[in-house]
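Heads up, the chain below is alone and in the form predicted alone; it's given as structure tokens.
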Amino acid sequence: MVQISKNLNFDGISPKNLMDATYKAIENFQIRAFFEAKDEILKTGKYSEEEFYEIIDTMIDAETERKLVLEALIGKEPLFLEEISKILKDFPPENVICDIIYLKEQGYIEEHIEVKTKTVIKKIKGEEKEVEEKEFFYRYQVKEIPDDFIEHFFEPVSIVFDSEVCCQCGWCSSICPVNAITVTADTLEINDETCMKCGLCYSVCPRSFSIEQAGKSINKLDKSLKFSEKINGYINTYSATTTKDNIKKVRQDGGIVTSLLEYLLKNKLVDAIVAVKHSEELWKPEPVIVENVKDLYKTSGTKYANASTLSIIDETKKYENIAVVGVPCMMNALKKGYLFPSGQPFFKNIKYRIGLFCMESFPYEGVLNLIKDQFDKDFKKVTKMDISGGKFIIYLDSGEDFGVPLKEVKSYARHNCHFCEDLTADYADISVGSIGSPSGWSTVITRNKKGDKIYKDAIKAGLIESKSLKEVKPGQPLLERIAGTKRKNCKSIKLEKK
């Protein structure tokens, strides 16, 4: 009999329907691949036997629920996610919303997209003009399923990399039960002889399928949250700066991320932090696990080259509680690793997620070429880089600074960043960036009660000076405008096997 996990309860389901759904669930290819590879998984040592059975139990529970949800929706008209969650009252609405998205990927559910155009008045360069805006409405309906239907098989994430949309976050390599995946800032390789074709890497990849509609719908269920189509759900928005002189010496903007992490470490709310620091190659970041405040300061400041930060998460299992700092695609990956395929996190020690605003990042060689081509400067003399006022700016050890319009540096950015719609790290507990706040300050978005509490506790501890983002210029209007532009310009992902 299926074991009931913490977030599922089948009390309202008849024994027969439950057994039928469970029987169908254990035919799922992911569950079968995971179970059949038990010996190889335990030999690898990433998951203990207890963890192995916990993972497979929760996968069976979640798949059983999906089969019950699917059965309940057969014959119904296309519905919004929120409507479906209200109809199916046997399960938590958050679960139902996630189930629909996963059933769509499994091939059972069809997504209907309706586009409506409306005319609005906007002020453009000081002049009011009529502009057309498109609204998208997403409804979901069970497909007509033939008798010979075969559930979609999830390809290994090499399909994401080969399609040139991989963000190199490294999450797949940390989760892979048999260590078949190796990710760097530029490459992704899968050992075909070791890979057990379980599809877990595809399930948790931020670029395999979008959870944007699920995220929005779940946030709208939480009445404690404000909601914006541009920056998603949040508790509050602030403008803040550190009060610590040591942090002011190394900060990028307001020093808020370092201040928050110092608070977490000093108050023993976490045992370690996963972030990035400069490697031995100047301006080339590398993932690092930080256990103390002294080493924490080495992670301060923005690194515009990308790093596979999540590739070292599996090395943090010895810590009871950790915080992870990363850009939006990484926060998306952590969220997907919680939602799918089981509704339980693969690493339960991730207690806090600090997200960084990101419009786009650069490959390491792109950063070096940008400095050489656009500024004709020696990158070894650069002490800081920044994006402000529509310009990319470098600061030299001579005290000089130089800037070029952002449009001049876009060609150096990573191609795969154009497939990301998220500017403000929607799935973090706290999101931090510079857009909207004055120089020397950071914009802060608290995404949930946990994030808001930690932020306010850091203020009470005297580490942060804070004010509402509404009190500063250019404030939240600029933040939402730029976030909306990124969503609007985001390219659609088409995965193609090569």
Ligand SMILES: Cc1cc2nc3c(=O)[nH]c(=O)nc-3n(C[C@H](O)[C@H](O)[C@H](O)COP(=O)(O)OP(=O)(O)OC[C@H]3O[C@@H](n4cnc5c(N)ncnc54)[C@H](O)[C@@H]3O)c2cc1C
The other form holds:
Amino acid sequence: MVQISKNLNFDGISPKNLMDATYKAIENFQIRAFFEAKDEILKTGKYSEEEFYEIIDTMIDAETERKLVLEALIGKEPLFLEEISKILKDFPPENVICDIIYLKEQGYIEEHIEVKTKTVIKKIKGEEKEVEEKEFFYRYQVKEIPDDFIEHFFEPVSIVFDSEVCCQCGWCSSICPVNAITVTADTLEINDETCMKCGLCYSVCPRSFSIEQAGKSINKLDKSLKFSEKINGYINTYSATTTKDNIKKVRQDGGIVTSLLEYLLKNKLVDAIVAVKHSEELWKPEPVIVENVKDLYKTSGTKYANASTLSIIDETKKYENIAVVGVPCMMNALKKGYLFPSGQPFFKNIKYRIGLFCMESFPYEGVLNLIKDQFDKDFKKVTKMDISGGKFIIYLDSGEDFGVPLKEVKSYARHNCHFCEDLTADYADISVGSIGSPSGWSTVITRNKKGDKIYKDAIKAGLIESKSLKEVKPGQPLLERIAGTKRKNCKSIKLEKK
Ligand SMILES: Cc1cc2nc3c(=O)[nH]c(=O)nc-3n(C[C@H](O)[C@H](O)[C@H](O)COP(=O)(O)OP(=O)(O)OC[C@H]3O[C@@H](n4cnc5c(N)ncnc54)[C@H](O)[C@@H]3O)c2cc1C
Ligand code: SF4
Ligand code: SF4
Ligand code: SF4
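Just the form predicted alone so far, so send over the form predicted in complex with the ligand.
First the chain shown before, then all remaining chains and molecules of the complex.
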């Protein structure tokens, strides 16, 4: 992916141009704030001195590259990201794509969106009908930059929370170099006295600026990937179930997530896993770091309340390799932290990202109210909750089950999930959900070579029974339809300072 190391990318740049660009780069507010707060950062113990210099080095390299990209684009007409990455041959195309998105956010580049309408034939309730579909085309061009232009300042993420779009993923609190942010499942607080206004939290937050166009364009560079507007880039789609009886007892659907994680732990591909377990309050998820298979089984099964899982990533520093399980907004956050601001992962130990499909999640109180209002049952007697066949279903310890149509439970969902367009965890290595597969089976999307390899290795190890998603019904068409609906209904984000 993004490679900026030891200035190798600058080999083709003249020393004068490189010097000018570096000089401009170190004026960047983020780099200055980070550098000036060195003592405070080292005092928190979050990053070692070596890591501090590694991070600042790559931030300067990335900012220098952006200045060079900007210079090369002045006077050019609006272009697609892929076109720009082909013109600017000095740098890896992935870098150029990320640079453009970041330069836009810094205020140098304008995004031109063109909407075209095309007529397509669709089967609606068994009948073929002509339907108008909108297509969006994104082009980018350097703005007229006045002499007194000041690069945009990135606000701390209180702006995201105050705008009521924070998904409470917790990533900002792990990234913040001075531990100024505290995130729970419903709250976000920033200690103004500690915050050194570096804006790093904003750079990595999945709800600040969108990485959708960058993600799609980077995927399209990889010719081994298939691409769908609805479920994004992927290697392959499968339907699968665990072969392990112990996992069958605790799983949500096919038990694929637990099986894959067991494979990773047993084969020492990871030393620990970040997932969620039940907290002391039943059905309230609690983020947890798991080191062994026995504890792993305690994480199986879906808890429909949200958890700020990524807020504990900074507790995983002692592990060399970890896997993280989470819903799509969390996978987006991890990807963004990898791409921005510098292509330098703050936590290089994150080796595997297992994403869950997710239509929406609920506040904990929302789950309790839903069970009381819609089912009139004691939540302590609920052994499993599920969303299946258009219904929200609860299973009781008596062996009975009850379901209500999904539309009846929508009002209990979290408000900020309405700003989420991703059903299938576009940015995971492997995405897993139930939509598309029969009961007791999971739908699996392998997103890249690494994800496809561990999936196939877990099959070879006898942990998973797998078929192509084409072999099962309702299969990929239903998955694509629901994923498309989620994208279409997603509300756009407007950040407002309060
Ligand atoms: C909030 C939420 C909404 C979902 N909505 C849909 C949906 O609309 N359609 C669909 O097809 N699938 C949805 N899923 C995914 C589905 O419920 C299963 O998690 C998925 O099919 C994997 O099943 P499995 O048997 O392989 O998982 P298991 O082997 O049972 O493992 C489940 C994993 O999920 C993790 N997990 C459980 N709850 C949470 C949580 N709240 N936050 C983060 N991680 C959690 C656990 O840590 C565990 O690792 C949703 C999941 C969640 C958490
Ligand atoms: S990183 Fe996550 S928790 Fe932090 S502000 Fe953004 S969405 Fe909220
Ligand atoms: S809260 Fe955000 S802006 Fe403030 S120090 Fe932490 S990462 Fe930087
Ligand atoms: S709908 Fe989106 S924002 Fe809400 S929990 Fe799921 S992935 Fe996160």
